[in-house]
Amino acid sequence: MCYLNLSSEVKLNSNNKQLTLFQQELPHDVKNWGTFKDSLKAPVHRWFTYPAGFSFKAVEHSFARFFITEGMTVYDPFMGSGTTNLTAKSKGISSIGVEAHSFVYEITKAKMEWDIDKKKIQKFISYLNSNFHNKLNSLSDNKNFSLSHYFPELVVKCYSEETLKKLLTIRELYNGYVFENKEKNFFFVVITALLRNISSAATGWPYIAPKKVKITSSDKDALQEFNTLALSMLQDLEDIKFFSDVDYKKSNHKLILGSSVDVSIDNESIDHVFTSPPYLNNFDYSDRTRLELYFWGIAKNWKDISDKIRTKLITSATTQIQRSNPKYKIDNEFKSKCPEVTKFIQDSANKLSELRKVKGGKKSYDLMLIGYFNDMYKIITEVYRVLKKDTKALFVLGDSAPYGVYIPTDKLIGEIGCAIGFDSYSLEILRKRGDKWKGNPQRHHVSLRESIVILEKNA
């Protein structure tokens, strides 16, 4: 039974488990730890600007932090583009991570094949180089040619026709070449890579805007920036491997596509855990990668980016609820475990529900607090069950306060926690956010920040 007391910063559970919160002494570049911004200058990192992306330094704190060192298995249940799986494999660690964004999935596996044939590389370049005239001219000859044929609007409407044509006539040759499966992922992310790179409307993340022109809008050649890219590319596979003091090739990675609501992971197997679940703002994952996956006619609409991705995500947006839906209600099993923190949330939730009513927009914060946590509480229960004892488990992540009724995101996880089964928890706070909605008076202004929640597993 956890105690919640949402105002103390030092707190006892019913199990006399000490609770702390508290400003740790931590490196004074802390306060991107929580950002992609780091992580866009390191090598393979950089490979896809993935827009929940978290910082390897603080990956490589912890690692450092905790002793978990060659031989050790780490495990991040939100992998998203990696950063905890390559830290691992730079430093000789092993790991496991759980995607469910089939399209992020396909990237990260990418980046985390180190050893592919540099001369087959090169190869295909040339051979694109060589037939990329050819097959342009091709398209542009047949009179009955289209773009709008070959992908939706939102695509045609982010580059001009030339730009457009000659990425399609790159896609053709990619889909036409026979390749072996590590280079051909290896271009995948090139080609995946250039698309927001050469855009000439704003494609920044998170949200695409086709009739807004980038401010430094030059159309940039899309085949030299493909072959800049794959050769600055695999550049960065010898540097990482340069760089690193281990040797790799010793350690073992297993990503899984799929939900880390119930993964296929033996029991006390893990050493560590480090991850960043989706923060609870509102922020719809499968949309930011909407521009991705029309090009590569993963999806061709907003119905297919659901049915494919949006459905298989751990409940983070309103734009994943349907209210008809009877699943988003406080799970028997939590209410059971954890009542004064399912308590809360459910009054949380009758609050934004009476909100709502008389906001704009009318979103479903209410039952996307309940899908959230129902979601979580599973998750941290399959985290518990798969560490080792003496270990910790680390969540970054950030609080939020929809329609302004705050929600102490990382307190509530930690106590999920010591409900199930840790023993204790820390926060530790990297930053304070939401300073630069205050002069905007559709936003709250609950002062916000961002945190890592230690979870601890004793003997």
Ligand SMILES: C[S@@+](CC[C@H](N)C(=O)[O-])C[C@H]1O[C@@H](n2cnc3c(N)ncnc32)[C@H](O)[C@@H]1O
Second form
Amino acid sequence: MCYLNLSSEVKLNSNNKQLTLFQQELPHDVKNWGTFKDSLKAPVHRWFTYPAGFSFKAVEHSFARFFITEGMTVYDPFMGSGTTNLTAKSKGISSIGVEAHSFVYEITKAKMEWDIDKKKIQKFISYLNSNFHNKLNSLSDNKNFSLSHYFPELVVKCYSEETLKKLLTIRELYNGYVFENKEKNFFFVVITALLRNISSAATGWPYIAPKKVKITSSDKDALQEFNTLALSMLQDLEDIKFFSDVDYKKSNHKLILGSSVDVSIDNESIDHVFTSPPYLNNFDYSDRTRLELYFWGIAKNWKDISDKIRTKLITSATTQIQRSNPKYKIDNEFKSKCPEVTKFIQDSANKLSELRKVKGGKKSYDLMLIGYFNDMYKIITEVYRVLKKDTKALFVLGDSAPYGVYIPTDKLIGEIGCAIGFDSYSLEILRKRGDKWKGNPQRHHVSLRESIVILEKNA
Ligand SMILES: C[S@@+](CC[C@H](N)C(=O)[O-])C[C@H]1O[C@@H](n2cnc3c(N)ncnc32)[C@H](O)[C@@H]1O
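Coords for the form predicted in complex with the named molecule, given the form predicted on its own:
Shown next: the complete complex, the earlier chain at its head.
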């Protein structure tokens, strides 16, 4: 039987399907599985610090546990920085990944390219070092030179003038060089990683407004850091290949830029899904990459970021909501397939709609909630379609409590899965969350957790 108690107030009973809830014999370090901590030390995984990423160890564990081996194909509908795909490649397992954030997609594409030409990499490093000072001087010699001419104010505020001039010099030399694709992508990641490595600005950015960030002259030297990073990343490629237990070249990897709401993947062609959707916690993925987007000139302002990225992602932040947009109504198909879940969502949205009138910030959590589950319904439907029979889809995610209204996202995803056609689901708790806010009177005191939802499609 697939039933659950959604909260002390609301009880759902659905279908004749199975729910198991357990904290089973997972390894002792599972509390880090929903975080990027382990991956920060692992070759290639660490090239881009994605706060939303999960641990490669969780993926390895899942492959071992469910016997996912060479010749099989795994799918991550929220590829992000590519943890699932990279882990698959290192095990000779084929993979498909979909990512809607174009900048993050480019980073992951580069991370998945392991056969780059070492000599070509060294050639660009030498070219950059030989031309660096001339280029830097020529920029500074221009009487009308101003960093604001090249970068939005936010970037200017994140570095000392000297450091930003050096970063600009590197960018200009990179843009003017004739590369082959793979090597160009590699250096795109090197320079991107450099941006955060080098700044002496406070670490919590973007949550700390740049005007509060203290810029000192103690920024690390841009050219030196560039050289160190490029060489260590080159070494990472050697290491990941060396430690790979199999011939990774036999596997195929298809990375798709687009939305997993609607994907071009064949029916019943996937052996396993391991993924982590955005949590319903008001994290704006496009804002997280503002520094990088502005530095590269991919976006110049908030509107640009919205047009190019924010609007392409599933709804998980109030910054994505325009209250006048009529799309924030529960979809009819979703309602008819999942009447109890959608009733719970609508009731919670109604509470949030009342609360926003009296709460600070007047945040549109009510519409965010509806938008989120409308999108997740479609994505889980697609996941079900592409999975072979007798397989599992694992979703790493956290629950949330906007304005103190508890939303058991893990159970709801499990219930939606069962309504769509999965035969059963189970939840495995990874860790309790939200303790760091204890004592903050502005925050709710609902106990939260991070879990893995396992959806099973039987033979
Ligand atoms: C929690 S992160 C995944 C992180 C990933 N597991 C990793 O290790 O880096 C969720 C990702 O989903 C992406 N995303 C949001 N909406 C999407 C959509 N409709 N289709 C595909 N990806 C989407 C976000 O840009 C973000 O990179």
